[in-house]
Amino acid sequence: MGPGRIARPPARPPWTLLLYVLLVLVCLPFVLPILWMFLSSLKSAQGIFGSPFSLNVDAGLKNFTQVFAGYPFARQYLNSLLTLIISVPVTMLLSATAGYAFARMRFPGRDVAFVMTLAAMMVPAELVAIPQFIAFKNLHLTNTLVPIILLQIFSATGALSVFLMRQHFITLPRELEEAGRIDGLGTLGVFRHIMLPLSRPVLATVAIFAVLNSWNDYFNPLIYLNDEAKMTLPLALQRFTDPLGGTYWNLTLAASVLVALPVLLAFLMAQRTFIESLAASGTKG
């Protein structure tokens, strides 16, 4: 190439446009229901049953104000946030420490304990629901958020998190630990100052799974929570009914938007970390 000539970008293959069209068609079944939910949340109860994608949003933001005016939705929102704020960091901490112990430390019964942890992923939650309920009832913890938080931390998602962390720690070279011990670090220091900083992508994966598990949990709140003000958001969505038991679909959809919005915004802001963490856990785990 002579001086002063501008290099042209390589021509795109002719099938690139076809690939884009195919990707759009694949995305439509996922995007259209969300678009319908957002549009319907701005319509009246009668307008929802009209044309699905009509832009006649006759109710505007009225549905959103009614959600907070006639129901304890703000309190239920705080309940879900409180559950999330407690359960996610605890799940990350416990899975990291347990994964490190299973991967790097030798103690009697280690392999048996790890197999039992894996077995927790295979036991359906419905199978152990009754003994768990009896235990929490005897402790006078029903109708509180305590069993909800504990069952999210020690759920199948928690066991999966321990498995992911163990597989990650196995891949790290032992020379890193030896270098830390030469510098005077103990086991806790090696874990805190060397191993944990190298585990950020996998910890991000654990956090994502824990957030989704906590935010979408419907089964445990249905069993343990009776008072409407103590309920979490998945249960709150079914409470928008009229005196005859009919459903206020406009309010339900407005509340659904408010429930989905934090997760969607978090994904949009952290999608690069999300994809990198899944790729890292897939290649190293």
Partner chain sequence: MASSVLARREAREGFLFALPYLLGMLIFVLLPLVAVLWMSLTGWSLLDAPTFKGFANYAKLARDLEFRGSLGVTAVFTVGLVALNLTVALLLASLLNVKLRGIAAFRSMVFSPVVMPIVAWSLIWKFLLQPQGPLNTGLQHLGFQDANLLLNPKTALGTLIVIEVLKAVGLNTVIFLSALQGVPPEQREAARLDGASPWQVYRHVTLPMISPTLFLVFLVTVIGALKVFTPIWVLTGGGPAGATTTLIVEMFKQGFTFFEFGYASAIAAVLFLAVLLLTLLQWRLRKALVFYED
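Computed from a predicted structure; not experimentally measured. Residue numbers count along the first chain shown, from 1. The term rigid core refers to the maximal set of C-alpha atoms that superpose within 1.5 Å between the two forms. What changes on going to the form predicted in complex with the partner chain:
Relative to the superposed rigid core, Leu28 undergoes a CA displacement of at least 2 Å between these two forms.
The rigid-core alignment places the CA of Phe38 less than 2 Å apart between these two forms. Relative to the superposed rigid core, the position of the CA of Tyr218 differs between these two forms by less than 2 Å.
Now show me the form predicted in complex with the partner chain; what you just gave was the form predicted alone.
What comes next is one chain alone, with no partners or other molecules.
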């Protein structure tokens, strides 16, 4: 019973091992498809078909070089990156300013506007695709990234971001703003130098949603983009076909790895923050 003695760890119940076995079994359907994608991306077409589960990676990195050599995949990657680089910061900025206005400032029509934001969160974007398409077509903006970027910013995810920012700003104490005003800051200054720095975790959540929304967007690119070279990645993944329309699975899976890898890596590196912020946004509602 010396002072440095560490408390005995609680006795391991005998079912611990059983629990581990159960957990592994339960997790298999979630991770096996992803692991299989990685494995198959290193195999030749024959290898994938002939023995889909063998560990013989006979193609090495050949599929990956082929994806870039034979297709405008680099260009499509840039398209997706460009879309992301524009839509994510703009979503963060607009949702922060709107969320702040909804939370802290009184202006005519505010409550109506907020209810509409809630509605925009609920209404599936797909429902309004037809009038949007006709409008963009009349503006000659189809087959460009303009509608893709705009519709990502003003999507249900964008509305959710405004909602999350508002919920966050409501919780910040008013005294902070008053202190800033006494120091001579205007509204913009208070927002920029006091409110935004205090909002990093929420902004991170908003950014996560916006990145996933942008990187994985399929519906709008399917409608708007026809030229191979203008396409973003989710569409590009379906383009590895032979002249008869059959799929080159080895290339498709290598390209899928290249599209999934950045988000999977980002997730693995920041999974704690990632999961916690997503969980919080679901329970705070």
